[in-house]
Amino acid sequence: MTALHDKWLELADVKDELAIRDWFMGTSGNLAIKVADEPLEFLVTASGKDKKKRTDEDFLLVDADGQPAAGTLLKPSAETLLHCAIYGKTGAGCSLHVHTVANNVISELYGDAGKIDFQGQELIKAFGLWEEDAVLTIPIIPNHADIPTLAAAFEPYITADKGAVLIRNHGITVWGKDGFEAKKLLEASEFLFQYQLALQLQLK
């Protein structure tokens, strides 16, 4: 098997697992996985596809600028520039972007603060935070309709090989060393968002 084929299968498996969770409503969301460093190439979901199905046209290979690396009729996902920024600044190997009700509501509730903090919750350990008083901070950035503007707002928060950023009333983008780590961070983030919303209901 080639590296491209291996990465295709890895990303397809992640897509299937997230689809089971119903995290791709209305063909939303996009996924990417790095195939090569020099030159940078990565697979990204094709725009407008039903991500609950597995087909030969789910992904296309793009370059460091998010442009197709070979002739194709497929169009890269709208937020491909976010994945370009991640791979251009870090050693991450996989990045995932999904829209859920929980992450949208959290982003609106805490959007004016520009972040949401979690402390004392077990699931922050997914981010490597094991200290007793550790705090996980997930930034929240404005939802710019212009993707280059959105990418420019997103880029300052790409400071490590794994992380997460919320886009207000849009969705979350996470990244990690491979598909397993990126999915772990996404699942942990979504758990924390649902926890926070449930907690607020109990406190009312």
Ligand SMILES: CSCCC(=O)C(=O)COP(=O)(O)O
Given for the second form:
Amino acid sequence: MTALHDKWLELADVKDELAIRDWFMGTSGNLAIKVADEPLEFLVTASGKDKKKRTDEDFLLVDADGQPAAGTLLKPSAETLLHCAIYGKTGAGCSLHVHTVANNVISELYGDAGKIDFQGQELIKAFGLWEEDAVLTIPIIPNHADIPTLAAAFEPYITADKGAVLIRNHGITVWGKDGFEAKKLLEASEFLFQYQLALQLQLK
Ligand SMILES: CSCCC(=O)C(=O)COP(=O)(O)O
Ligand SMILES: [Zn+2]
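Could you drop in the structure for the form predicted together with the ligand? We only have the form predicted on its own so far.
Below, the chain from earlier opens the complete complex, with every other chain and molecule after it.
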């Protein structure tokens, strides 16, 4: 089996699991997985597809600039530049972007603050934060329609091989060393968002 085939299957399996959670509403979301470092090549979801379906045209290989690495009729995700920024700046191997109601509402509630902090929550350990008083900070950036502008706003927050950034009233992008870690961070983030929204309802 080739690295490309292995990585294709790894990303397809992650995609199926996120689809079961209904995290690809209205064709939203995009996923990527690194295939090679030198030169950088990664698989990214084709733009505008129904990501709940599994097909042979779900992903295409792109280069460091997000351009197709081989002749194809498929169009890379409109948000490929964000994945390029992650692989260009870190050793991450997988990056995931989904739109959920919870991540959108949290991004709007905390958008003016530019971040949301989580402390005293067991699930922040998913991000490697094991200390008693540790704080997980998830930055929130504006949702620029122009993707190069969005990628430029996103880039300063790519500071480690794993992380998460909320895009206001749009969605979340997470990255980690492989599909397993990126999915873990995504699920942990969504748990924390849902918890925060449920808690705020109780406090009213
Ligand atoms: C229909 S959702 C608007 C575009 C978007 O935010 C997204 O995540 C999906 O775009 P893609 O080009 O990756 O299909
Ligand atoms: Zn999006």
